[in-house]
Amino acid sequence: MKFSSPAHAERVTSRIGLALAVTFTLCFVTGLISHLIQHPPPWFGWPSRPVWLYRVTQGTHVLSGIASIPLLLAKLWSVYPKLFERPVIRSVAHALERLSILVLSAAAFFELVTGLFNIAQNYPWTFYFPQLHYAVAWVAIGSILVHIAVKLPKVRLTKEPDPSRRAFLRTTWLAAGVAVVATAGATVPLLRNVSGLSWRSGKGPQGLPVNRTAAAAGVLDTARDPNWRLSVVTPKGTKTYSLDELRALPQSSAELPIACVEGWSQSAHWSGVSLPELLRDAESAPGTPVRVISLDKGIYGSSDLPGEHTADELTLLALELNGEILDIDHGFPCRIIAPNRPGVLQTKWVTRLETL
């Protein structure tokens, strides 16, 4: 069976599939910066400084998957031929770089797929999304690697494609671009007014979006409650804060980003306690690792505030957002914000924090 259409040339599919593999590499690359953040070994350490690389980073992540999208369709339709190719196996090689394929293929569908849905905040499954996400990430670049060092003798070879093929080339490099800005005002705010399909920014009470609610947490009246208190526990001892004594402390305020793990990211201008001045007042010591416990029984109902974050000055125990009393689905009656944090790190309801 032959296949003429300028589509299926060995030169497209080589060029398409270098794109594939960058715009990959690229979300690959960010996502394990993301996951390393929330998920830490002893290794790693991750600045509080400059305060916008978390979003920038996350936002490459997302912005990179939906590149990889069309690549990926125009890169399945230019080589889905040679599945009726005879025989179906000639060497070694051409085994592994059928193997490679269908691996990459199901690996890169999944994580692209996966994404989509968690980007929406939709979880039709029941398996625990970040360590999937995570696991089969490692098969499909792993799969990338394999394919391109099968692949590259030919990708050396291959010369300028005849117009045809540069018409198939330039579609899939529209289609990519297009589907980019089409969503990158969620974490881009020059394209915000253009990107039609971007999510979430902008939306939400006092301007900020929302990804789990007061009322999904159930903690609508602990939150409210006029007895509730801030225990801060320290070597020393515990030391507890009703929200007046919490007002009366030195307030502090910065100017922000929040930026979530599905691609959206928002600057707001928050007011609180900086955290060094809350360890000094409960007689501990800014650059102590902190444990930040939420009234938010969830999954991630506590983080863990590393040492870099406790002593700058820009991490607040926030109490207000754009002007105004936080809104209770941001976290009244305090939160954490710290810079260049995953907003899913971002506890809300703040009930304890406990130095390590």
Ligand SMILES: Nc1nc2c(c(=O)[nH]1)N[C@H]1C(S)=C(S)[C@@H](COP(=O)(O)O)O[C@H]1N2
Contents of the next structure:
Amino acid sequence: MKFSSPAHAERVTSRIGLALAVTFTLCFVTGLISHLIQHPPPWFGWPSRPVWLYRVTQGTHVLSGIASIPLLLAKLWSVYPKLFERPVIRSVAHALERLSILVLSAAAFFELVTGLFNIAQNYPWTFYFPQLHYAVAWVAIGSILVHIAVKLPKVRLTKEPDPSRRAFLRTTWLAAGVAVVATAGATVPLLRNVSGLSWRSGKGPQGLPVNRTAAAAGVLDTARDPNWRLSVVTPKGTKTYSLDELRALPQSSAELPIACVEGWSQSAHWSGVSLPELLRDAESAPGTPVRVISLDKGIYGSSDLPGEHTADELTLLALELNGEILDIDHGFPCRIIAPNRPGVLQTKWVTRLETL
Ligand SMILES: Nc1nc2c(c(=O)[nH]1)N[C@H]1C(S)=C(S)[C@@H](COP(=O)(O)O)O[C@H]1N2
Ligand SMILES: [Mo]
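Could you switch over to the form predicted in complex with this ligand, since the one displayed so far is the form predicted alone?
Now the full complex is given, and it begins with the chain already shown.
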């Protein structure tokens, strides 16, 4: 039997496959970068400049993932009669090829669905989501490489598809484009008003979204306690600062984005004490790695600032946001805001810094 549907043709499949190869590669590489920044092996270093780089890589991660969803659906639809081919297995090579497609489809589907839930629902799987999303990404990219190696000799791109097939392709590109535009407002300011799905941008106190509130983190009382102090622990000893003492130190300002791993990002104006300034005041050296510890005892209650960041004057222990005292939901009395870092490492409600 010959396929009659316009989409069921190798040329269409190849074009969508090529687009998917591009979006998946972008998604994989940017996801790997994000993973390495959050779990840096000894050989990995991530610069503190340009300040917007992570915003771009993580925005690319989320948007290329979003674009992949309609592409993957179109790809599966355009090949689905083949999935029911008989005989199920013709040879060992054929069996391996079919198995790799099964693994590839399942892994790609898992990545896109878990990623989508993560963007939409704010960590429904708190702890294991990142590890599992990361592990399955390797399965997906591995099976994609096998699939490409098998299919490359058969790829047909040179001849134009006929008109009905072109319509199917146009619909596919349009669906991917609409999906991207609908989400991009979460990170691209100009698209904010046309993006129905940019859930969080522009909302929240002081014009900035909140990821986890002080109430949710259980720090409402401890963060407002007049006896709150910041301890800076160095090999020379521990120096403590009250909020007034921090305000009395030389203040710096910076325009820096919060770039959440979920893909939303927004720039804001921050003021406070720069890390190099604070380290000098505590008789330590800028460029020393520092562990940041929060009043929040949850899984995002601590982060490590590498030397690149503690040497950078733009890394702030922020006391103010957009010209006002930090809102408690943004980390009052003080929070870390550093250039070119994932939002998850911009620790709020800081109470202790330890040089490493
Ligand atoms: N102590 C603490 N700091 C935290 C978090 C947290 O849960 N606890 N969430 C992080 C995440 S995931 C992001 S994206 C940013 C968001 O900062 P905002 O809520 O001020 O926008 O804060 C980060 N700092
Ligand atoms: Mo985040």
